[in-house]
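What follows is one chain in structure tokens, specifically the form predicted on its own.
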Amino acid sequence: MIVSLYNALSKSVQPVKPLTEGEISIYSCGPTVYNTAHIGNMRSFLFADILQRVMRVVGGYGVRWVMNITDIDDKTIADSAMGSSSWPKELGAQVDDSMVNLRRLTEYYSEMFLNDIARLGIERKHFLAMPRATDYIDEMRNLTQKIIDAGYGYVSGGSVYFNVAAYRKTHTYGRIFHVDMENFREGVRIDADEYDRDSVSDFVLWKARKGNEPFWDFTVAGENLPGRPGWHIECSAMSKQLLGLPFDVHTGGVDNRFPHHEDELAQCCAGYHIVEQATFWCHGEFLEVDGGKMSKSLNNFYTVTDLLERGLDIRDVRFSLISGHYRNKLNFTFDGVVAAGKTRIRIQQLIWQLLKKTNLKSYIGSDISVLGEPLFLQQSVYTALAEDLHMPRALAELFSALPKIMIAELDISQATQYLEVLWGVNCVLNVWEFTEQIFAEIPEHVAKIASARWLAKSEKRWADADALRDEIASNGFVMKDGKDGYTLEPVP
């Protein structure tokens, strides 16, 4: 089936054609490691995994998915620098080696990141490569020197910078991102890595040394730059190194579209002498918690762990934040996910009456024809999907045919008809499970624990609400509160 997007070079939404038949390349800008991940970035990271998953099963591509983790840049090195309050303790004491600081920190939360999302279903078997921006600093060296080469780049100050006013005489900038290129201050350098559509001026390609800064030597005409790259250098660098160029579709959050992802064209296109580093722009819109920004100060900031230890099913957590179209906003909220689990588990329990229908204790997808209804159904949940993801018709197509399927009237071969369309459509959700419902018989000690705890709860005592909670885990289960009551289930 034909895969169309929305493309932020054309503004249009278009079919998916790729450059190498049978074949789609992928490379999404990944986390910077400097702390935890929250569910902001992570609905990023999800809106890529759908599309992956879109592109292999409906699409029926190969794929090659790249995603990088950026270990160096202006965050990771301000908060590994020495007597940095952000240092985490659970690293025990700073050295004195600013490489082997940052290094331990990233490594730390690189980590933390992986773990972070294959418990949010992102599976390090579809990845080709997640490649660490320090382990291609010699790729990036080189771009640089191209880029100068050029005539594109030049020295200041023992940093080196991108010359737009030189790259606008000869190639469009703005192409992917409006940029109100009336403010554009001609001579005038940026050295963050981040900066305002209103700062649009020359950026930084490899960036000067400052204090006790990590350093790598770069030499440039006969000069040594002692220094570090730029952060819009890197993707530019390892998407030409790991997929070639041009490839397929670039995907990030909307934020990275300026300037993040127009300097990494500019670049490919000044260093490489290319006219497209990607085919395709995709870009997730962000995520609001409680209609309104997510922040630490509105106590509303949350990481993948703190919803975790507030009992939420992971599935349920997945389901809620890819539910919406990838390309608008989407409120996160605790009842919002609360709701998400309930209706996740309509298909959950039409799974489990579907295995015990053909006698099978577990479901793994085959070859088997799919005709009638369970076709039709198939075909409609794709096609939603492969009109630029759109998830929320694919599930309402879903969840319409719950009614049709009435078990008792299937024979066999029906039943394992539906199970197979609903495989295909978990190889993209991937938040059902496709084995017999086992019931977990509740010590009544536990269930003594869940009674106390919710009390707790309903009287607002909450820190002994967690502790109670705690005493349920550790003890092999997990309460997961509604409305109106719990339900305890076995830590899967």
The other form holds:
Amino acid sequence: MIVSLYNALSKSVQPVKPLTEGEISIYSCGPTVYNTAHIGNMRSFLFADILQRVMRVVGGYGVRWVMNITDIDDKTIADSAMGSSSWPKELGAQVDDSMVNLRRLTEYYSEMFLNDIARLGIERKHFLAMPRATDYIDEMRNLTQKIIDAGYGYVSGGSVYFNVAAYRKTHTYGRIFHVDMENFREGVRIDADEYDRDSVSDFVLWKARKGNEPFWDFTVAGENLPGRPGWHIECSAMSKQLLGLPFDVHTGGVDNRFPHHEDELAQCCAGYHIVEQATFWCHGEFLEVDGGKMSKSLNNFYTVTDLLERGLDIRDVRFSLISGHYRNKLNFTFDGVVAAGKTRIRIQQLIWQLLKKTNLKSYIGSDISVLGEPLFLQQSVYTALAEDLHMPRALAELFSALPKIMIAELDISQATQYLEVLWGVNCVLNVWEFTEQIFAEIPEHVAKIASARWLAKSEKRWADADALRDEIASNGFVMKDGKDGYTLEPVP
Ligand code: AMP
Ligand code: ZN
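Switch over from the form predicted on its own to the form predicted in complex with ligand AMP, please.
Below is the whole assembly, all chains and molecules, this chain first.
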């Protein structure tokens, strides 16, 4: 099936025609590993995960998916600097080598990130590569030199800057995100990796070393410029190196449109002499809390670990984060995750019933042909996903079919076909199990702790309730709270 996506370049939904037949290449701007990623960040990576899964399952393409890890930028440098209050205690004392400190900090948070995305059902096997920026410094220096040679870059104060005015004489600046050039401050230079649209000016390609910062040498016109790459050039260089240019789809969060993606594109066009870096530029909207963006700076964020510690099921978290349309804002609430869980379990129950009906302990997709109602269901769900990843419609199609599936009236072949269809849908959503339901006995002492906790909670004795929840967890159970009651489930 042809998949269509909203393209920030054309500002419209367009069918994706792969540059190489049968294959889609995707580059996703990944995390900056200076801190634990929060579930807002995760929404943006889950959007990319759904996109690449839809390409595989609905589009039938092979996918080459690259997500970078930004391990050198203003934030990683600041947080690994000697004496930084953000240095994680778990890492012990810092050493007298800023490069080693940077590496230790970023490796620590990269591991945490990889662990969190795995828990959220983003599978490592789907990535072609997850490059760390510091492993591609050569290509970044190379591109910076090319930009200077082409007349779009210049040295000033030991740094190298992109000359936006020169670029605008030959190219359009503002193709991804409309930039009001009234605010363009010609000749003004900006060093920060992140800046807003009111600060359009010459941005930094290579940043001169300050103090004791980690650095690499870079000789330009016979002069050594010890420093490090700007954030934007990292993705230009890595995407070229790993996917080749142009590639099919570039993803990120909406805040990446400007300046990050605009500058990435300008650098590629200026230095590599190409017309397009990527055919499609796609952006995921924010996860919000109380009407504002979830972000570290507002301190209104939750991490994956926070949610698990509150007893939420990680599959419910994934389901709730992917269930809205990626181009709409999504408001995060705990009740929202619990409600998503109640919806998710309805399909899980159907899968269990189908397994029982077919006398199977488990099911693995086997490309059996599906016909009739199962085929109709598959087509309607896939069609919605193919139309700009319309997850709410896909889910509506799925759930509206539920009452029509009469297990008692299905023969084994039809039941197997439904399993096959749900297996396919789950290859995109990745929130259901295809193994038979196992009922665990709830030991009496666990049931007692649970009712004590429910009482503590209703009396707002939060510390007691938390301690009792931990006791339940140490007995191998998760207590899931609803509005009027709770359930106990074995830890998955
Ligand atoms: P960072 O680690 O800060 O570079 O952010 C990684 C990704 O998370 C970027 O693509 C951001 O656009 C995205 N992001 C940050 N905050 C949110 C949020 N509240 N909702 C969705 N995506 C976000
Ligand atoms: Zn990027």
